[in-house]
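First, one chain by itself: the form predicted alone, in structure tokens.
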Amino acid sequence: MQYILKYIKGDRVIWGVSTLLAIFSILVVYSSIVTLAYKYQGGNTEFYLLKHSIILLIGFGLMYFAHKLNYRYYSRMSQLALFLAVPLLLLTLLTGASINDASRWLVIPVINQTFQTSDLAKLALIMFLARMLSKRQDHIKDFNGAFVPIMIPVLLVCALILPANFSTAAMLFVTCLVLMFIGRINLAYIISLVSIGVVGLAIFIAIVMNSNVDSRVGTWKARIENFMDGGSQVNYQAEQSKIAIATGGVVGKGPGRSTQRNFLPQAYSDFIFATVIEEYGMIGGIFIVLLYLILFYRGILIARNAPRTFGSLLAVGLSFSLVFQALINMAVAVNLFPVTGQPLPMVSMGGTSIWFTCLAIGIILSVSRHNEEEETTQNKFSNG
């Protein structure tokens, strides 16, 4: 253990939280992929267990390398990442692989791995927004000098994500608003941006509803109607999730003893929190919630201790984004929100989504590592 701790820097609590989430992920994914394994791999659950474990291992490798890089380099990298993300989002809309009636993925050649471009765009936009806000602090209240250059990329990226993935676009938009508020953008400007977003969404829905093109709007409408009609038999996913939660009780049925995994769609991804509660009970569910809240709390502490505005905004923006997504996923599982299709970060089975989550955590750790190094340098200077 001491040998490992020698090479990892940054907030040890976040490292611990990430490790615990990964362990939980392996246990619950292995339990919940039975139906998927019988459908595609002749019952070979070890295939998915090995694949998921390798993805997590690669993710921790990315986390390690991201935390070793000085976080100030991410300011420059955010420009390149955003310039890459925008055309990829456009390409996804036009030629993306359609899964569950949504064109959200591009297929990476050679390895044949699907890649959700909105994951890259989300990380890129948060980093870019932190960069823009930090560089314009001297005239942050200025409309043309600060707000407009910040508003344009936010609206552009969210608009490109919206047609295929409303929930991701909405969550990213809210994250950007929170970051802008923390970055001292004029509140009146933020309210105007919300108004622009609402009007833009209304225009988009009106155009699509009056056209002959198949779209996701019908899916959004059906999900909201099913959610509002609590007793609807059509709302199959939410009903099965509630059964899993109800039968889990306080202590759960035990690891690998889930029943609803055989009936619950996406038990290994979108509704994995229901599987967690069924097998580990309310105690397991509370433990998962606490892990995310600890992650957010440590992210806030890192942001407060960061000597530079960019590092502070970067840490708080990425922390908020990860925990906000986790809370939305858990709210869907307990039927507080309509179905969104958002995975539980670091827990749900996935590919590139886990990698981008690990990169985000690695960047937060990079800010933390730099904070510790600067504090150590200052102490040496003071003692010397």
Contents of the next structure:
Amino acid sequence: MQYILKYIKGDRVIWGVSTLLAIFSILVVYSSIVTLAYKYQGGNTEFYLLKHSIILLIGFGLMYFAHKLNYRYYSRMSQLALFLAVPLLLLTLLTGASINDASRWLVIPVINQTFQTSDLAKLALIMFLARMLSKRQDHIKDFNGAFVPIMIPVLLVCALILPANFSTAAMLFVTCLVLMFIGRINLAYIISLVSIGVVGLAIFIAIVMNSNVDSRVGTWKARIENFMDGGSQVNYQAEQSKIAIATGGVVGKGPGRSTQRNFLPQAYSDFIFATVIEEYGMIGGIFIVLLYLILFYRGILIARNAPRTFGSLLAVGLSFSLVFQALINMAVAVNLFPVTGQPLPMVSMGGTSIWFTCLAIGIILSVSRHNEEEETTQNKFSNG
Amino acid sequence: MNEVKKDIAWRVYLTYFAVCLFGLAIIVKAATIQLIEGPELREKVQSYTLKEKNIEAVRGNIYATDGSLLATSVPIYEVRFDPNSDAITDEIFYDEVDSLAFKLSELFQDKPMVAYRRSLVNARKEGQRYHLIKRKVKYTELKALKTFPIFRRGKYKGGLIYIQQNKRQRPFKVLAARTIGYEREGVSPVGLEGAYSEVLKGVDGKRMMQKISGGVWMPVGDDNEIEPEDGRDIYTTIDVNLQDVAESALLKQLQTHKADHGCVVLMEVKTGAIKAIANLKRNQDGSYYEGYNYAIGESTEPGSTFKLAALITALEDGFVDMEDMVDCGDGSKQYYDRTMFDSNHEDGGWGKITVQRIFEVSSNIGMAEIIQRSYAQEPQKFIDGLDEMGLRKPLGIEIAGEGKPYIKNTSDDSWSGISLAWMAHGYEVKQTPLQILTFYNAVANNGRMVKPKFVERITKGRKTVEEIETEVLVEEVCSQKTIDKVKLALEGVVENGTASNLRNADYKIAGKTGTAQIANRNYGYSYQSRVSHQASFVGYFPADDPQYSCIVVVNAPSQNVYYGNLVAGPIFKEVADKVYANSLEMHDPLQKQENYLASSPIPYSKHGNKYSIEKIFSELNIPVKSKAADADWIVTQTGDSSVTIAPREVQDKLVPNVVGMGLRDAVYLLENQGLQVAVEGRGMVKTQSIMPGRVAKRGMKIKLELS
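Next block: the form predicted together with the partner chain, after the form predicted alone:
Following is the full complex, with the preceding chain placed first.
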């Protein structure tokens, strides 16, 4: 233990939270994988357990390397990543493999691994935003000097994600707005942008509701309709999810005792929070929510201690992005939001999601590691 | 820079506050789902994970008339085991698993004991609750299983779970297979199984099943929610012995003549009950099997057997009589562009003969002449005559797939100048073998046409639920005078006509041969000649008091012999001989039985209840002299012209005198006084073990001897 701790730097609480989430992930995924295992692997649940564990191990490896790197390098890298992400998004949109009728995935040649490009774009954009905001702090209230150059990449990336994955685009957009708010962009600009966005969304929904196009538009339409109708046309997924939550009780049915996993589609991903409550009860559910809130709180502490604005915004932006996505996923599971395809970061099964989550946490840890080092040098300086 | 940091800080805290609110909202929503919507949702769970599944009711049996099983459902079981039943402790399990494995291996002989032991132990370790022992287990095996270690602890404690399925079996295999039929999903039902499906199938029960991982359904609890109601049984009219004779006689003859197919139907004259119905079809390899119910389904031109219908029509309409002379010429006659032949046209034909003789020798030209002469002016009258005898209508039997009869009408497009002449000897009309038989049966039954009957009664357990009555199709196909005439003609066919090879000394057969030509396209390319033949014989026996009618049809005998008397006749004879040998009522009694008349015309009566006895005598119009004005119990004295009744003393608390009474009255009286009655013998009470007039004590035993 001591040996490991010696090599692990940065916020210990975040390391702890990540580890706890990973353990939860293995437990719940192993339990809820049954239907998938029966479908594709002849009942071999161990196959998925092994695969998931390996993915998590690789993720922690990524986290380790990310936190070893000086976070100032990420400023430049964000630019590169964004330049890489935009063409990739375009490519995905045009040729991507479709899973559940949404072309969000790109198959990486050679290793034949599906790869969700929006995850890369998301990370790149948030980092890039932190860079832009910190660089323009001197004239941040300026419209042409700050707001416009910052808005252009945001709109571009979101627009590219939108056709294939509405919820990710919307979520990323909100995350960026919050980050801009924190980064002291003129509130009036943000509010007017939100107003434009709301009107645009209204028009968009109106078009969707009145169209009779199949594919994704049809899915959105159905989902929105289902959520709005609520009682009358009962949404099967939401219903199953609610049953899982209702039967969980305070302490839950116990690990591996979920029965709803047989009926819940994507019990290992989109609705994993329902499975958590079913097996571990309200206590388990609250615990998961708290873990994410703690993660965000630690992110804020790191941001406050960071000597540079870039570090602060990077830590806040990434931790907010993760936690916001987690809360959206949980809100869907408890039927607070209409069904979207957002995985629960660190917990849901799925390679890309876990790896980018780990990278993000690694970057936050890198900021915190740098804070600690600076603190020790400062302490040395003041002492000596 | 400090200003900037402060500015950022409040924004961050505001965001954090919002995020915390969001998190709280999620928790509150989850709690609402649990607390407010919870009860309703938890109830819904049942409907998703539990389901009512049908339990198949046991299909009813099909019996032959003597009670032999023709079709039955044999239960087979899927046997499973709950090795983690609460009642099976480690101690019980590991103590007995060896002997259980040994017994299983010994019973099923399919896996060694160690293999059974391993799978049982693994099942327990893995926490299985529904471990498969074996599928398709027979009832006797299941009974043995219930006595095995662990299992024998009973329904709840032994962990043995079994699910019943049913398999249909025909113990007599091919025997009447098509008539018994089958019912399968996706195939239109065949035979009696199909016709009586509603009766046979019963009502399915219901059982709660729970879905467990892997999509397997496991029964919940040990009792069915709704017990299935088993199907009813049907008793057919089929006699297994006669069916066997019919089938083997048909098979032998078909093999001899290498015929394509054939059928035999035996029918009871009065009731229309089908005693035997055999259908055989030639396979590619030359063997025969029951592949199609030809007797019911195949509608063909019957040929000479139809001459009976033509003759009856002409007789009824008064155009001919049996003694009229008709010129049959030299054996061939031109009708427009077609030539009609008689069977002996090479020997110069029949010349001038009587109508009776025409029928006996089956002269085509003779029949054609009779009909042509009678109906040339108004052919429709002939058609109407046939119609009135019910020959145009299907019989409407319950078995699906009856062939449609066809009688050409004058209004039909194909009606031509030769139609009358050809219809007279059975062409340009179509009848199934069963329809022809029903018509001949009507003649045997003195004109009353009854519908062929396949099922006698429907029973539930041993109780009869429904008797199937004989249905009359046509009350009178023709006058009794005509019946008498054609009966003589039919007897003549066997006595000195085309079927004289069937004549025998024991009993008389009446019937008609038929040899029809059939276009060959029905039989494919294996038959080289342009036409093939359908040989038939239909008739009834004994001729003077008809009990049974029978038809034999053999299609496409491929050898040179194709005449009805030679191909179909022997089958008829064999079946008739067997029926005759089996039926006592057909034999003339060896000695005339004397009538033993009672010495007095007044019946003798037991003593007993006054009201019952008086009622019976008054129903029988027998005078009663009463000396017992208001007694309940009486003794009777039979006189020459009347019965005298006198009171029998019955007093409370005293043993009554029951001598001379029937058992019912005696037991009633004695048990009323609290006595226990033991009985020996049958008839009327002769002695009683306790003298009358003794004080009766509750529980006293009294023995009655009856004789």
